[in-house]
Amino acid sequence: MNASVFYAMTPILVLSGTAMALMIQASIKRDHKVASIIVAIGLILSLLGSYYASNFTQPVTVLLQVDNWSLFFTGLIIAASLIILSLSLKTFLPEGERKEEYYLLLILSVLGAVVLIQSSHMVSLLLGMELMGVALYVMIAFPERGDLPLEGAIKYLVLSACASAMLLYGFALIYAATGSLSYIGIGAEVARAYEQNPVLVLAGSAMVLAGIGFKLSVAPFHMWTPDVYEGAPTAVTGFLATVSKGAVFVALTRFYIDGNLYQYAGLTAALAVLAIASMLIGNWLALRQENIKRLLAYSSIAHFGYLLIALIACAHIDIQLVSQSITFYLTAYIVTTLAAFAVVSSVAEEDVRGQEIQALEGLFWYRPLEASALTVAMLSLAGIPLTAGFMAKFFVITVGVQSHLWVLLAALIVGSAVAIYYYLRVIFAMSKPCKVKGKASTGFDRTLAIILMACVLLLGSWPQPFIAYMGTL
């Protein structure tokens, strides 16, 4: 390995690098402080990282692929990480005197996530998809008090733990049928496999899928994502929502393409069913939610589901294009949620009545601004015009369109018709005339929602910059 593959993983060798500097400080002086400090500087040094990668682009052995679309997602999560980071300080101050271990579990985290982006061959995209599951295990059931964090620990445990035993099992199927486990090596020998074996191609993606769909929390995989949500602190959740599914759709959509399995139709049916029922039931089933974090469990159930009628397009239309449409989605979906989350953690209480909806009256009385970043985060996540949401649909409506994907269209219009209601109540919830004054707002929640919010916005009414840049990764 020559010099540029050390400049080409920079991001993973400064999180691998922060890893140790965390254990070390650890093991001769614990202090919540200290590790804070150093997960920001790791996060922050990273993030230079890859955008210094940029110049060094190549494929780093079989294993991964360093290129500007991964490095993109790459900043986009470490960036979304600092934010859980900043959200974690609060969350994690009383939790006695174990509290440094949760700092180096979101860099391992984090380092999971980045390698799964990366990806470019099966052994990665399971080693990524552990390192980032087995983390977040511990992450879930970090606080001591209360059973619901240790509830959806196990849950997210059992559950994620049959997701990846599919995905080996899938992963042996495909490598029995291809004699191959790169995505490429893949591409290049799934036709002629198909030939002589169509059964055992069309089994193994269909386990693989299933496992990251898992991930995902597409319906019907879906039935941990709720109680996870409801049970793990709120900047976990943040953290599951936006850098873990994230980072597994990135790995999902590189897997597809240049594995080439968009070519068959019985894949690309079974998707559609996925994206269907995705829509469908998580904004059905939102619209009974009285708990907001269940409500954006269900929320982003829907939205992945939006997600999949780009990748079903691949098979109709140009790849560039949908390429574009999953970036522009991925990141407009990322931004959002943090807007939501931010809000949900500065002004709710971690126990389950803190979290009902009821407990948002009178936001926009004591704590506008943070009532104004909620709401522009509701808005955006139902796709109204001037918010990231509503260009992050039109780019995949218009794919749908050039596809001819009536059915999931249809199937996108009437989930987004349901949806606009249960947003809507968490707007007029906060819109209600207070009678008690609730938490004072300080410096830092208000600077937040600011920024959160103007990312929001600016992405929805001047979305040409950013267009602009996606069509050079």
Given for the second form:
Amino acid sequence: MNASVFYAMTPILVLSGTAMALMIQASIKRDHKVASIIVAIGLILSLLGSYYASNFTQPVTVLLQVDNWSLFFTGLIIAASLIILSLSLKTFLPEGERKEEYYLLLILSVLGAVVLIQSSHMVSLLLGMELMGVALYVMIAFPERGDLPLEGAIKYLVLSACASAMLLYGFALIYAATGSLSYIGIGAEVARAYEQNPVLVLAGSAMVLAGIGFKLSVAPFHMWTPDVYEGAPTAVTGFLATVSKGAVFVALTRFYIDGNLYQYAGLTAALAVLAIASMLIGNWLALRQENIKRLLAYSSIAHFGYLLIALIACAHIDIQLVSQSITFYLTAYIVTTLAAFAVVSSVAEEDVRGQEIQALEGLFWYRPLEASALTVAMLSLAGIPLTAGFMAKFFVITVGVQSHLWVLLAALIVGSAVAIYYYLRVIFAMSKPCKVKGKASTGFDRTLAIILMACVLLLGSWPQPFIAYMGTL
Amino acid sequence: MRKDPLIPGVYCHDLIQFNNRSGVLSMLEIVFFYIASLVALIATVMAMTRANAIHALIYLIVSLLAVAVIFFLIGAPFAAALEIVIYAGAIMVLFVFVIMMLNLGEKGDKQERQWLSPSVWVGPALLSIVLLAELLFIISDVNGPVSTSSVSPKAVGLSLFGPYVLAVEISAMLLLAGLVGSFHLGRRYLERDYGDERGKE
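I've shown you the form predicted alone. Could you give me the structure of the form predicted together with the partner chain?
Everything in the complex follows now, all chains and molecules, and the chain you saw is the first one.
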């Protein structure tokens, strides 16, 4: 180990250091303002650190692979966590309650996500996922009032434990077949292992896919999603939808491509079934939702179905193109979802009634900026031109057409057509005449809405700089 | 995304590799493996189907012991010892103690006498005797199944604090998250209970 290894690990080291600083601060004087400032500084420093680390890309021990691709996602999720931090500050942490733990849990969860993104080994994959998950269970159950957060947290905890067990069993089977735990080692040995014992390789990879599928909530592993989304505080739901799912998908891409698992028709078929089921079930069940958070939950199930198409396509076409389309889609998804959750958390109350779509009625008349931001987010999720979601879907469809995945593309088109109905329902609700005026907006809400709306529109209408940047990753 | 390792061979550097080193298992090893697995399966199924928490926990301990025997058999005596010390020893006995301590008073005494009736301990005892016999047979044979390849504590330590040192560090963070989380979730009930008592006074 030399110094450049430590430079490559800057984001992880800074995040761990922030956790240490928070512990020390809590032992001196428990104060939530100081804690929140420490976390914000730590996140900003690690964001800069992920830019700095790009000069030192290299494998860090056997566990992590620091390269430009993973550093880009590291930066993206740290930026997303900063926004989540600002949302949680004002929405669900009321004065007078002890809440310093929240900041520590947030930073630990981000650390887990970064480990997950940079993992190149099954040990770091599992540890990152568990670190992110354990902190998230408590963040979901954080509010001390009401039973819904606790219910959501227990559902997530029990199902995640099952998923982790499944994942571990899959790792054991793959290790038994290939004799290696690192992705590259698996990639080198998998062809020989498949010849010797195809059942072991396929069963192991299928169990790993199922375990990861739980975390990504692709159908048929999606049962927990709506309840957890509804029960968790809105800011934490935003974290779960963007940081957690994004990091898991990056890790899945790494594992699937570096492990050379895309060559096997059995696995590709299994992924295709998951993708089609997610696109159809997610969009279908979203139609009848009255709660905006449940609606976003089902919509995220469908979106990960679309994303899986790009992953399936690497069996047929150049991997560079696949990883670019995954990068664009995930970026667009994270930015759009953040915009939606930022508006929902600033507009809707933290109770069941306040989160119904009806509660958004008349939003255009008393909070036009936030309403426009939510409109742009909904249009982007639906994939309407000039928004990020359109370009993202365009990438996925290009990749799908080039690899002749016609059945999957048909499911995508049917799913998107159905989806327009429920996204537009939200927009129509906002444009109805205003009966009851809700909360007034603050300057911070408006700034955040403008920034996120601008990002979504820029990615959609002027994507060339970002595409050129993706080419260098 | 890179497809080739920057330093050739660094990824495949796994210190613990059973399947390339030990080769073919002996017949005796296979028989022992299946006996221990059968014990583990029976004990786990019994643990899941018992209505009484103590009965379930005792079966669970037997199941963990059986897994430890399997570890011992395939050449990982250190992992076997850890399995017994940490799982069967520390965690499970803690569970049993806590549950037994909660049964205080006259009713608890009656309950405890009931737990000592043969119908409770015969099943787990029989399964444990099978495991014990197996273990005695293995260690009495000097050239027995485990002597071919075994992973010493030193090898485990070397790989934990060599290539996997980051895993140890991340585990520390994981424990911190678990600690802080359980503190936060547990505290609200503690405070509620104290509040009730103060109200009574």
